[in-house]
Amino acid sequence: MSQLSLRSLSKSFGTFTVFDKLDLDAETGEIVVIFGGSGTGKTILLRLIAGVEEPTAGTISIAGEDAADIAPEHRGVGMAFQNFALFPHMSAAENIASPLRAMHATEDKVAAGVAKAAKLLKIDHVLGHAPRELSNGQKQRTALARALAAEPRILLLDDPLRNVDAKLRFEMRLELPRLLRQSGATVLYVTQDYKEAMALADRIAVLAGGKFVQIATPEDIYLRPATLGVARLFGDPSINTLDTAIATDGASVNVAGKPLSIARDYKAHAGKPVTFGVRPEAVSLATSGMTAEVMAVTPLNERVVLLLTAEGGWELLASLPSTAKVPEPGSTVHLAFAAEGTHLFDKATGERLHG
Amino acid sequence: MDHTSTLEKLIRGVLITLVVIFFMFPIVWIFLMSFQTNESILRIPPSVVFTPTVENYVALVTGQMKTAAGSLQLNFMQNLWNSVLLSSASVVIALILGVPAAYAFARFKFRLGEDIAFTLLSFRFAPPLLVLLPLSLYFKTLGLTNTYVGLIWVYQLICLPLILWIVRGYFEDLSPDIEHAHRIAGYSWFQTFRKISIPLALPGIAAAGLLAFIFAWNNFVFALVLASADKQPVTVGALAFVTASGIQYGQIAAAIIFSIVPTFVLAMFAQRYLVEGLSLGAVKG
């Protein structure tokens, strides 16, 4: 039995459908990242689970029990809002204490719970402060501490790192997995930063166009994206694409009139129009093969990104380790494509073809 | 830090003084009048030098007005008490009814919601006299003429729309997420309303309450038509100073000073509250 399960969950406002027939199961202690662009309904999904908004159709079950008639205060969820939503007229300590007080805990237990959550999130020194006196990072930690304090069964985190500065975001990305594991709760974590999703998730559920396009481990999402859309969302720089068709032998695609052999066998799809996708990391320089002109060289962290124009005018990016020998702009190079970063997507549906 | 020149400071000082004199003059003049006899008030040319007397205040408190034509009975202290009772009871009832209603209008979309809210506001558009004639007939039938209950009921026409619309704006400005967070933290709808919504909208509630009190206090025409001597507030009671033997300016002035006091005290109290409300979050919770 899953701790949380969604069955054909739909939400619409009037004639506008936010999402339609979502299914998801999350086990106890699992961290599921809901990933999607802005306006895909990630926040609304969390609100439905928290019970502060009602679904148009479908069911939400918490620990096997239909939550439809359970009021938000009885669902045993904790939630951290993107805008923190701290109670402005209470100190940080009182904010964190509020879920404990709601359970009529004794003063000792409240104090112990607040101290524990505050220590975990390193905000012990600002407990007496009012929310307006806290920095954004401290506000965010206070909101997290409040969500964690009552040790909820389900923890809903709505893009908690959105409004904090880059340094803290990086630190929290390292700390959060440990913290969330310690809590033992089932975590639904909303973000639109793919690095955050990859760093935190046991599984990622990609929400796009009102559907979960793919629900899989970060590794699967990256290496075996279900659709071209998913492949585009994960990876920086994003995947190179070229509209082409599979040759009749099923083992090559047509690039600028020449066959480019692909490592897998797509005989079943021979002749089909496809989108050829190759990750910039899968592109390497070779001694022979497809030729390309180097247009620009951009050093980027530990990697160097090349902008190339291949035969037929196909513009693509290659991301090489900075230890590699980097060619001059204007020079001509040969390219090779690693199989594991190369995918074919059906041109009509965008779905990845299995070779 | 200070970039203002001496000239700027001077001009600013002069302007502020002018504004203060403009607004304070009538009040100061009335204050001075209240310590003079009718003779010294009507003296030509007027003078600020006079021998102060408290006989105007004595007359109000004892209820004995001495005029050139003899002694008259005065009901002023009763009027003052009526004003206090009518205004505060009206505001309290309007708050009890208006604040939850304002919350409902701000948070929930329901059928005819906007129409109901607008209808309530439209009570403020109608000329009171237009309503009063039929109302006085109904009140006679219901036995509500010249009762506190009847007057307080009619005063809701003044207080309720004001409170409803001002407080609604304050509730709408509150982020629903703060309320949601409190619900999720484990509190019922009513606890959230009491512990989150009301405290956070308190500056607005205080402002609306104060405004409604002032409007109720200054009301004249409702009480004039619907109440007789023993239930009349100060606004109507002041008519008693227009006597057969002349207008009692000194006592009117003293009566005004008396009737300013409750509103003034309330404004002072509410103002402190308003400022405290605006600095919410700075105060330890």
The other form holds:
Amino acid sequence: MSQLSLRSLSKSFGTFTVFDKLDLDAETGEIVVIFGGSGTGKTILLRLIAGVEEPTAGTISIAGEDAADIAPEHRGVGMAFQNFALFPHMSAAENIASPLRAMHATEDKVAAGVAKAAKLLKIDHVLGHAPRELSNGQKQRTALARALAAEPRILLLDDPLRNVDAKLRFEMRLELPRLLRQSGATVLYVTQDYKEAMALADRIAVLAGGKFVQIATPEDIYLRPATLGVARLFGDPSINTLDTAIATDGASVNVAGKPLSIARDYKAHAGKPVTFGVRPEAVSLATSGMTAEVMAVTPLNERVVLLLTAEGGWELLASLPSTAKVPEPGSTVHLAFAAEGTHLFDKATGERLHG
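What I would like now is the form predicted alone, since the data block earlier showed the form predicted together with the partner chain; can you produce it?
Next comes a single chain, given without company.
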């Protein structure tokens, strides 16, 4: 039995539909990242699960029980927000204790809960401080400790790293999976940062256009994107694309009037208009093949990114290891494309084609 199940969950405000017929199962202890751009309804989804908003249609089940029959305070849900939302008149300890006090826990249980959460988040030394005396990192940890203090069955995290500096965000990406797994809670984590999603998730649910367009492991999302839209959301630099068509042999696509061999057999889609996509890291320099002119070279620490103009005027990016021999701007190179980083997407639907 899943700890959390969404079935045909829909939410509308008047004639505006936020999302429609969402299905999702999350298991005990699983970290599911809800990923999508601004305005896709990620926060509203968390509010529905927490019980502070009501769905227009569909059901939310917690441990097999319809949440419509469970008051918000009895759902066993903890939540942390991107703006910390700490009570300014309370110390860090009192902020962490607030959900336990709302449950009418004994003072001994309150003290034990605060101590356990503070130790887990390494903020024991600032428990007596008011929020104004805390750094952003300490505020973020205090908000997480408050969400964890009541040992919720389900933990909802609404982009909690968005308002912290880049260094802390990087550190917490490394640390959070361990902290969340220690809690034992089922976690729904909202973000629009694809690196955060890839680092934290057991599975990623990509929310776009009012639907979950793909629910899969980070590896599957990146290597086997369901649609061109998903492929564009994950990766930096973004995937290179070219509108073309599959040749009648099903083994090549047309680029500037010349056939470009593709790794898989697409005979079932011969002649179909497609978008050819190739990840920048799947583009390499070769001794023969498609020619391109190097327009610019950008070093990015462990990678070097080349801006290229290939045959037919196609502009694309190649991401090479910094140890590679880098050509000079203005030089002509040959390109090769690794099979695992290349995809064909139906031009009409955007769906990835299977060879």
